[in-house]
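So this first bit is one chain, no partners, the form predicted alone, shown in structure tokens.
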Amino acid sequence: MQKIMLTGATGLLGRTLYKTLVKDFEVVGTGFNRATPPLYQLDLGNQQAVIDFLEQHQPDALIHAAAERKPDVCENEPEQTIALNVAASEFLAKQCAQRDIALIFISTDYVFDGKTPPYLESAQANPLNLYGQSKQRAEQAVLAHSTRHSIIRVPVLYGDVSELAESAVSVIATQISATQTTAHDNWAVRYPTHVEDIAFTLRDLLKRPENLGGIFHISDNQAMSKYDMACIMADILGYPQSLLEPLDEPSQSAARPHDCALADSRLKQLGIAHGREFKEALKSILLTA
């Protein structure tokens, strides 16, 4: 049975990963102060713990899910990104690579300026805002360090939620109101994907390793907008449409693109797809969160 490390095994994906793969691997999953057994907590700035960590559990092969993920934070706090997104990225690439495991990092439809979508794997990467070029960075490290390492793109996540804060999708619920007017962005397409689905689609990868190595695409193709998903919310919630308002021009921060979409014709080559209906799935997890 192979062995699989997991970082970020605290978060929403990797929660998922890990109550997904354990199932068929041997999962070693590692978080940082939320990391409870039988998780591991595993500092991934103590670059003397990772090669400890690595040494004493000897993984088939990584999969690095642990990130700073929200856009605003990584502009307020650059340092901080940098030191978990690009530099402890690096390091495991380097350290999987000595080791012969193979390393499968989660990176972002955010390398993309979203001006000419739909974009394949191969397609040239320009992102807009600091998150998004750190994990261009972080991609272009590990795969430099082997062959065999893997980049997983992905669009915003959602999923089963320890609060609906955790998701930039379900986070929305918590926005509109049943009695007030709100305002939610119109302008950038999203293709909100389940965090199930990822785990499906690596757990697939897995188990055909020998095509392990570059990138790959996973997402769904519903597109949306911020207030399209705000539309549905409402429905499922019983909220009064008329309340919600379309902003039609960006309004955060942290520069979005416009249309990240992702082709993902690796994984379709390889006949691996897995996706479901956008309503349906949200309302398993508004209603029961």
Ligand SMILES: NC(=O)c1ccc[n+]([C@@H]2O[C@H](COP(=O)([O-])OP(=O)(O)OC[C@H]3O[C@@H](n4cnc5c(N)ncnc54)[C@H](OP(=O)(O)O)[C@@H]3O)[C@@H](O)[C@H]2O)c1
The other form holds:
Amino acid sequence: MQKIMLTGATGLLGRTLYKTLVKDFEVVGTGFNRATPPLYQLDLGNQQAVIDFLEQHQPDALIHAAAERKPDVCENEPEQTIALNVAASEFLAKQCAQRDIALIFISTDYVFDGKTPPYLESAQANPLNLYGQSKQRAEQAVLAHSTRHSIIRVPVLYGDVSELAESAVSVIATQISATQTTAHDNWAVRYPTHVEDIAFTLRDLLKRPENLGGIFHISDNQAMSKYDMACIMADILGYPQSLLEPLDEPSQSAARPHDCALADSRLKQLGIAHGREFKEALKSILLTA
Ligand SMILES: NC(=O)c1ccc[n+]([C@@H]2O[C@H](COP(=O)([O-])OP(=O)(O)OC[C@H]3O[C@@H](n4cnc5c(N)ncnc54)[C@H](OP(=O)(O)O)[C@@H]3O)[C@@H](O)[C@H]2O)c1
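Starting from the form predicted alone above, please write out the structure of the form predicted in complex with the ligand.
Let's see the whole complex now, leading with the same chain.
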């Protein structure tokens, strides 16, 4: 059985990756502040601890999902962002290449500028904010270390959350109201993708490891703005949609791309496709939260 190491196993994506992959693989999951058994605590900023962990566990593949992924936090904390998103990723890429471990680096649609969608895996990256720039730099370092290393670009994620505010999608449910008018971005086009569909896709790729290497895009295909998502949530929660106001100009502090639609041509070639209807999936999240 393949042994898979997973960083970021305490995070939004990592928790579902862990739960899904343990059914088919031996999984060694690591987190940082939130790590409790069976997950291990591993500070990716501590290079000796990383080396010792790899020596001890000797995985066949490593999914690297740990990152600082909030664009506004990245702008305000550039040093910590570069240390985790770039330096730690580059170090893992080098250590994995030396040990013949296939690294799978989770990246983002924010490496693109959003001006010319849809983006193929081979499209030129041009990130608009520090978060996207840090992920692009890490992508380049990962690919430079081994042709067996892979980049997995994903769009905005939702799924099982520890609190609704954990995901940039479900947080919208905490911002709308049954009685007061609230305004929501109607400029940026997003493709919310369920973390379980990312996990199913990675499971399928890991079962055919000969296909790994290079860049993959994983994305659901329902295009919507945060305002559109707010309307769907209002419907689910029984709030009047008339209280929702669309904002037709960009409104967030770190620059965001307009539309980074990811074309998943490599997955299509491999016949791997996982997706779900947004409103139905969201209903079960909002009504059980
Ligand atoms: N969420 C999205 O909408 C989205 C969209 C596009 C791409 N992505 C990418 O998907 C990946 C997963 O994102 P996510 O949403 O699951 O992130 P998340 O929920 O914010 O989780 C971040 C993870 O990184 C870990 N971490 C932070 N500092 C660390 C350190 N010094 N050493 C070791 N681990 C550390 C955290 O551990 P503790 O919590 O235990 O400290 C946590 O497990 C990231 O690469 C992100 O860039 C996410």
